[in-house]
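Take a look at this one chain, the form predicted in complex with the partner chain, written out in structure tokens.
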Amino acid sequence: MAAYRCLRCAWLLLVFISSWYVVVSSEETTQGHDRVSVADNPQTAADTAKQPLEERRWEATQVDKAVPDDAAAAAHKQDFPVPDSVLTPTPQLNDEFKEELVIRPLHSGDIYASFQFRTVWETDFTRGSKVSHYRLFPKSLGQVISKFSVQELHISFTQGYWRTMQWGQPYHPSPPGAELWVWFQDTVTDVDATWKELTNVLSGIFCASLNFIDSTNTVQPSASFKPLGIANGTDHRFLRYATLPREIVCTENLTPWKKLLPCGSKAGLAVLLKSEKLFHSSFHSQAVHIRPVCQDQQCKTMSLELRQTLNVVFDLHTSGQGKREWSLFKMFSRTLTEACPLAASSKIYIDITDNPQEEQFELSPATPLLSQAVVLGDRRTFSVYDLTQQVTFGTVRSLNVLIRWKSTEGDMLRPLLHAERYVAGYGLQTGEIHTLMYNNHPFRSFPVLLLDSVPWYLRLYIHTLTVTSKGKDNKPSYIHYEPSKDRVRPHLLEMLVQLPPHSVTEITVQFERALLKWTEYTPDPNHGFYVGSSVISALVPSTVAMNTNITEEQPLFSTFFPCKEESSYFVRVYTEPLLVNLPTPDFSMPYNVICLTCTVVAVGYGSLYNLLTRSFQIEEPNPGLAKRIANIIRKMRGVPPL
């Protein structure tokens, strides 16, 4: 054994060697080969020669690394004053990189913290041309939409509920768990294979459970989710929408969503995005959204975005140890000391708008940058800090942004929409879904969409469904509804329903619990089946006019959902899963089952058996012992008995 182990390495030395001949004079084939493309294409050349002074940079960052993080910025600024035309991204490749924080205050004392970052690069995966140069579009991401001709992928991870009531609307929300949904291009003929393989691939890229999506989770809705970048057509046979409301969000799904990052975590706001800190949170959703996107207005390009965002919001009594003052090394146990190099512009939004005058917190440092932005319906103002500027770093080279309250009273919020549902009843046989919709407008009505995707092994009563609205039946003016079919496809029910001004809207439907085959049984049947989370799409009523120029320069939060008119803005609300708990055999049972059978078995059918088979006769009285011992021996004699 040993001695064939010798020879294999051996044998693998060789061919490493063989190889390396081969690559090396491969490589001055295709210098010379260069050389000639030089003269077709001088931006070509331009490129390959920044490549190897940018990974010079690379390499020297590297190596620096290995010293404290402070000291090696401040040594690394004063050995390689490197060009900026390195720095900055280079326009010939069309990639550009952004990143941002936005930290809003929240009336409960509790901080959220909003990261972004956004990837748009200038090109084409759609018309089947090979790409394989990438630069800061992560390449396991592209091959992924080239592969199986996907126009817009969107995912999160989230752990926790976004509490609407305490915290108001979040900049990206998502449902608990994992949620995906993706438009393929029309030219994908076999949608479902397409999606089963991408579902299997993602679930390797982010280390998650995505493989488990089948067709027994996955539905097509006809209006709910609409494509966010530019689109053609938006048919739904090529949309699928999978929710997986039990998956756990922990460290070994935010270790590959950071290294898309073209920093990785080592530069930049991705320093802050610790696990240790980021998990001692109440709520925690990770996303990643890639999309098409216009460059300007006409449209004439268009290209690829990468969305990769971050929410986290931190308790006050938990990791605020119930005071009411906040600042980045508390949040994230980090400070910021420089941006990413390689970002285009990086910076740090802190929503003041409900402290024009310092009267509720206070802010240091103190920033003379302002900001304002239209977002979630609501003129905002904000706080800038550019971290491209060494000023924001101050003397002691480092950002530790400190929001301290002056006074402690926290209500409860009332946003315009908000939702909520539970299982009503009792037993284990039926039970009622009820979703709740408030609408906490005043005066004005505005119409929902509200798409429900329950397993098959919650029945439907579909002829139960019923809407109220102020003790009033509300007709949907629009129902899309598909059976399920057992242990193939769930229900999927899409509503389009008006809520009127200042209501509470109720939609009930009742359903029978089924019982699953023996080996259908989750490990742990006894704590209950999950069901996704409702997904309710709004346009709210605006109380500012939108902004419908997309290509304006915006803040990056203020832009992920399109917004086609002025009058009202586009509001996702998810409610919360639920878990219900169905009918469960004792899993002892088996065993019983056959004790039981075998004795019934053996006792009543050997009994039946017997009577049925057995030929009754008049028994004659019993003979005597003598005449008995007689017929013996006349038997035996061969004599017939007396």
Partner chain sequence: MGLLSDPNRRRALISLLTRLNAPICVLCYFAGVCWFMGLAFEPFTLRTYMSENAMGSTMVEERFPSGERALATGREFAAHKKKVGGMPVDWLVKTMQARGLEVFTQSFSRTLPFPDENKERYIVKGTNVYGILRAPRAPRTEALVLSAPCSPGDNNNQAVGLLLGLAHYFRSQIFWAKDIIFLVNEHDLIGMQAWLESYHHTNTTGMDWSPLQGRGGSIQAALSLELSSDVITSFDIVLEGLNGQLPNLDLANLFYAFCQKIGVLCTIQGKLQRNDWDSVSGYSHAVQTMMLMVMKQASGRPWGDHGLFLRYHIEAATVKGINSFRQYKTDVTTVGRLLEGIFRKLNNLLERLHQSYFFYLMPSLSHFVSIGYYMPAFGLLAVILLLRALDLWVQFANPPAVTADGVADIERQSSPGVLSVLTPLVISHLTGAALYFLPTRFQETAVEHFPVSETEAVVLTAIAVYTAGLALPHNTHRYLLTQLLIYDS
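Would you generate the structure of this protein in the form predicted on its own, following the form predicted in complex with the partner chain above?
Next comes a single chain, given without company.
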């Protein structure tokens, strides 16, 4: 046993000596190579010895690029091994973020506030390049665009209906409920499958019911919803459009929307987005728009634009104030203390076009900055508060813009185009849809493009379609109609109609209500079924020359829709959603049947079971009063009872 232990120790000693010899030999070889490199270039070696390790490695990379000979470069890289993480420089981030708030006092005493957040990133997802570093652009949306090959994406969540005749035209129109329309790149092979997967992903991002979008409420327009950004082609096979008119907008939709901002809701204009104030309003709409845009007039460089908008209208009466006085604190319960540190521009615009001499309302604190912009075919004047300037906040380090009304007089300019829609008829078998389009221009006519998507359970009689203007037939110059398939796809109707000046154009079509299966009814079927809004797109004549320069510095709220002509501007109008009653069975009948059956079982079978299982016993009659008294006396005497 002792000999075996000695032999084992000898083997371990031999292995240790061999390992030490190999290490010493490798170090001598490395030092020899280093001496040869220093001898070849002694000045570089001396300078390099004075520099830190990281600078030495970066300098070695620059020398490699300067050497023209590939063999010499390869040998030099062997002498100076540099990791890839050190060689890869930090990518140049060409992104920019701007934020704006536009406040427009309305003649009804209400106030309209529109938030604009714009992030421009100089990158191109269409070339198939993968981006892994994000700074201002939200990574969740960037991955969605890259994975699903999205060219343009427009999504909105709206609570309430925009009253055009009382409030005028909005900066960013949207229908009640949820709206989603997407342009895919031409590299997508199966658009329907990609569309379905995209809606499920967006449903998770925005915490909404977009997963209910399927083929029964999705259409493929042929003329409407042209790309708002750069487009290589307009093949409508890569376009999908869907609405959910019954979607309820809540705080759970606003929270993920705010998280997409570079500063979140911690700084800048986003601190005003308080949910309990925003949802206590007459109208609330939040949207996300993603599109490719040009950086210069020649469009040599393309960028990706993310525009987040939020529009809200505060009612004078629901606010509980009782007087026409507004301020940031009364509207949002907060004031502004600083701009977003990541924002290149942060401004507040107050529309004072109808108040040049402060005759209608007074603005406090006053600002010397004024700006003019052409918005919706009209030249508007704005008072500007620049939040990037410390003088804007004053000595109290807080900004609370106050609007105090002096007079209620003044007329609002009627919008040149607006529309209405309603359902006529009686009973639950047939009906008629009426769409009214108003052209309020005194002497100009212009064409409008109408898109109407009707669910399959309203079976349209397209031969009853009529278009009348001023009591005469108005034949559309273009009609595109796709009939529905039960439980597969909805109706799609597109028309190009010329609206005469100062006229009302009425479009009517009859329909028949279908009888659904009992599993297809909603939990509250007697409430009715919603039909999405009609979409009207038009180039409306402008009273002033429109600005067609896309690269000129302009406010964000005036550059959403591209303008290619100076004499007209683009307008998109949405009608009211329809609420239609369908033939509904008596869903209380199962309940009645269950109650009746249970009653029969309880009364009939219960009585029979009671008779069969009950045991009968003969009870003696109760003794009389005299006998009971006698028994008591006998008990007291100790005598047995009678």
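Basically, rigid core = biggest C-alpha set you can superpose within 1.5 Å across the two forms. What you see is a predicted model, and the numbers here were worked out from it, not measured in a lab. Residue numbers count along the first chain shown, from 1.
Core-superposed comparison between these two forms: CA of L579 displaced by less than 2 Å.
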